[in-house]
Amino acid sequence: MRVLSLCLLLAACKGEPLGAPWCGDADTGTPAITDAVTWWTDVKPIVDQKCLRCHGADAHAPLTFEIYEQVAAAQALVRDAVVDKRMPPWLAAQCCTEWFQDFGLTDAERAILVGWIDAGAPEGNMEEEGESLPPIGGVSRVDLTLTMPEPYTPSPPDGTLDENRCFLLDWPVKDEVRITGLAPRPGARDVVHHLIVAAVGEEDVPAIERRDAADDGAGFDCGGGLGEFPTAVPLGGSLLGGDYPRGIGNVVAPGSRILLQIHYSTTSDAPPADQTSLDFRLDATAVDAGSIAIANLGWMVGEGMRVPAGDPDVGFWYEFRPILFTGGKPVDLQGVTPHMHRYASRMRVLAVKPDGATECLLEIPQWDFGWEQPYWFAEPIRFDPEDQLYIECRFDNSAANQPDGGAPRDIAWGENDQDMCAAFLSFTPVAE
């Protein structure tokens, strides 16, 4: 997808954030359920549709939930994860808008799972099995798989937990095609936090190959992100992966190479080696999408996004008209990808109409650094030339929220052991 330069406001936000309420604040928790539920009739259909994508026999999650005995044995862990809303790892609030391939639990599904466990996890009768739907997400077909040429063992810089490493993968397709689905398969999920996949044109490959050759070991350091490679075209970045909706795709020309940037995150003195693979769905035609980057350049300079040590709730917000991205024309918004780090607590992205009315594009009431992913809208959302975009991020820098267990310290915008506040909106032109 085409990515243009970041928005160019040089001053940090001033004044007050928008007064529109966060829809997740109205959450009343997990509703109680009084009806008797069983594994076969009520629980198995939910597990099959919402859990097997990651907890199937051939998936990468550490627990397998294919049969009753496996889920019943892990029921205490399942209950905690469901009540705390840590699982499934769908961070977007369902009160904001409707989503494509939404594998999050509804309140009713959450109530069924908790009620079933609290009742002793009854198995019920197999003859009364409820109707199950296929697992949500993933690519509908795999036309090509690429794998890192050799394993790499993360080695973050001294005093940090994180490392950004890039790897060049051959692109064997001889004709121009569109990538219409992408599903990464991490070789070592414990250390692969997130990744970005991009296509690099044939004319830029030699320079990147020289950089790769100059760095010892597999791949090369790319702590500056994809901004170091101006011609790289991002293709996706979710560990969960899946098809793109509504025929959206990305062109990859013959002679291109795939640039895989992996953000490794580890607290171990002996992290495992990783050799990540990428599954692609390919089609001859697709609709090309652009990307609007939402962030305040002022946050990236000095203390423009300073979060004081010990403060449990610090907020930053920014509102602008993205005419540099849209050309001042109406567009259809297709989805949004958030980006924050470990100290973030929640985020929202809104469309603001000329009369001050707001439309929720994304709200994450409980940020989890381990599950960053794109969220596609169930249907395109029209964005007009006079509309504005608003982003708000909240951070928790209290003693209880230190990833390394140490004393709080001031943080600001940055890669290793710092934080960020950004989002990327995918859009397509309005059909004439």
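Numbering follows the first chain given and starts at 1. Because the structure is predicted, anything quoted here is derived from the model rather than measured. Each form is matched to the other, and the largest set of C-alpha atoms that superpose within 1.5 Å is called the rigid core. Compared with the form predicted in complex with heme C (HEC):
Put the two forms on the same core and the Cα of residue 330 is off by less than 2 Å between the two forms. Remark: with the core as the superposition reference, the CA shift of residue 74 between the two forms stays below 2 Å.
Relative to the superposed core, residue 274 undergoes a Cα shift of 2 Å or more between the two forms.
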Given for the second form:
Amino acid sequence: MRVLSLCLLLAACKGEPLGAPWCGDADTGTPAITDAVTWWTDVKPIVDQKCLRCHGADAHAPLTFEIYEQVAAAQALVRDAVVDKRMPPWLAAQCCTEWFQDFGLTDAERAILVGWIDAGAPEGNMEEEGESLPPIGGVSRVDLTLTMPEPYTPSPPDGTLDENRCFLLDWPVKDEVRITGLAPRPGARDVVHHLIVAAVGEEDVPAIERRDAADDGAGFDCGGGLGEFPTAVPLGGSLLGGDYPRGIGNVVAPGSRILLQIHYSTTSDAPPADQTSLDFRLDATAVDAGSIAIANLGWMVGEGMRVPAGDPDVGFWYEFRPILFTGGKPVDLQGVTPHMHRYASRMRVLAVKPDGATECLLEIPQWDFGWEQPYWFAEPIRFDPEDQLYIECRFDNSAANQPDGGAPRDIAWGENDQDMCAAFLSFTPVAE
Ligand code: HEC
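If the structure you just shared is the form predicted on its own, then what does the corresponding form predicted in complex with heme C (HEC) look like?
After this comes the whole thing, all chains and molecules, with the earlier chain placed first.
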């Protein structure tokens, strides 16, 4: 499915980036509210729907937000995290398009949370409780659970707190099935920061097993993510998990394996052992999604994507007609998964119509490597054979944005100590 190399045959990236503005640039910050808001009437419904799946008593995030006292006690942290848009960790800009299972805050919701805290976090009246929608996320049905074969105790390299570890899980299903939803269950919640799941074809298994055998302990070190395994099909990368929309599935052939990459983040000298599980929703039939890889092969060689040391804003862009992926037929775009590393600052993906008009498919105003995940569109977006795809990534290689706190050095396309600029679009054929 991942046919990155085909991009080489298409026009290389030259000329100017598209003049169309980034929609997030029009953002004027959190609006102020004048209405009196209380926990029971206004704030609890937002927290229930947008925070609880991760900040519930049994969920993985460190703070629990089930009752008034818990949220009130963390109000200063909540205010900062919400104003800075670090929480909820939803990176896709709402000004770009509408999203399925969007757990980001709208401007109005952000204004309510901030206004409530600024007014002294009044509890209000339980009798006036506003209506809460169910928390976003999670699968509607669990058909199969896979668990790491043995526990792993994170052991980041000396002087660091983070480690990326990959685990190969057997796929026990003997017939071809479709994965139609996926929800991770982190084992040691304090250390599992995020994870990425992919299905890998039989061809890649020997190479992965060699990596595994050469590395002591469960799993193996895999800082660079899944890109090095050509048959890997991304299945999901959100701790929240969920059903895929509209009956879409990712087909998994018998003999495939599941590759689980976990980013462990530890703050103690004696981190707990982790044994994470994955819940899958399966269907024998589903609408098979294809995947369009968006990246320029020219970036991947030599200095094709050189980001000079110290430069705070370096951009790369690429426009092409993905005819080799779509067979020259119209397709319905269903969702997009961005992929960049730690120097990246922002990204956008646009469809460009023959008359030059653009349609926003993804805009990430503030990239956060910790929260890579698929973003599904609220409705499919029709993409015609004459349309082009455009990707633009920007990088900050200034002293202020060094992941390891060291001195800036030139970087290029590469594994985790370098960067990447890619996105994977899921699409389905247009029903005849
Ligand atoms: C997808 C899961 C997820 C959702 C949804 C989520 N959080 Fe978090 N949150 C986390 C995790 C995990 C952490 C731990 C710190 C980290 O990993 O960045 C965290 C940390 C925090 C922190 C403390 C650390 C900081 O960054 O300041 C606050 C405050 C917070 N979240 C508030 C919220 C609020 C408020 C909401 C809802 C409006 C929310 N979160 C929704 C996962 C989530």
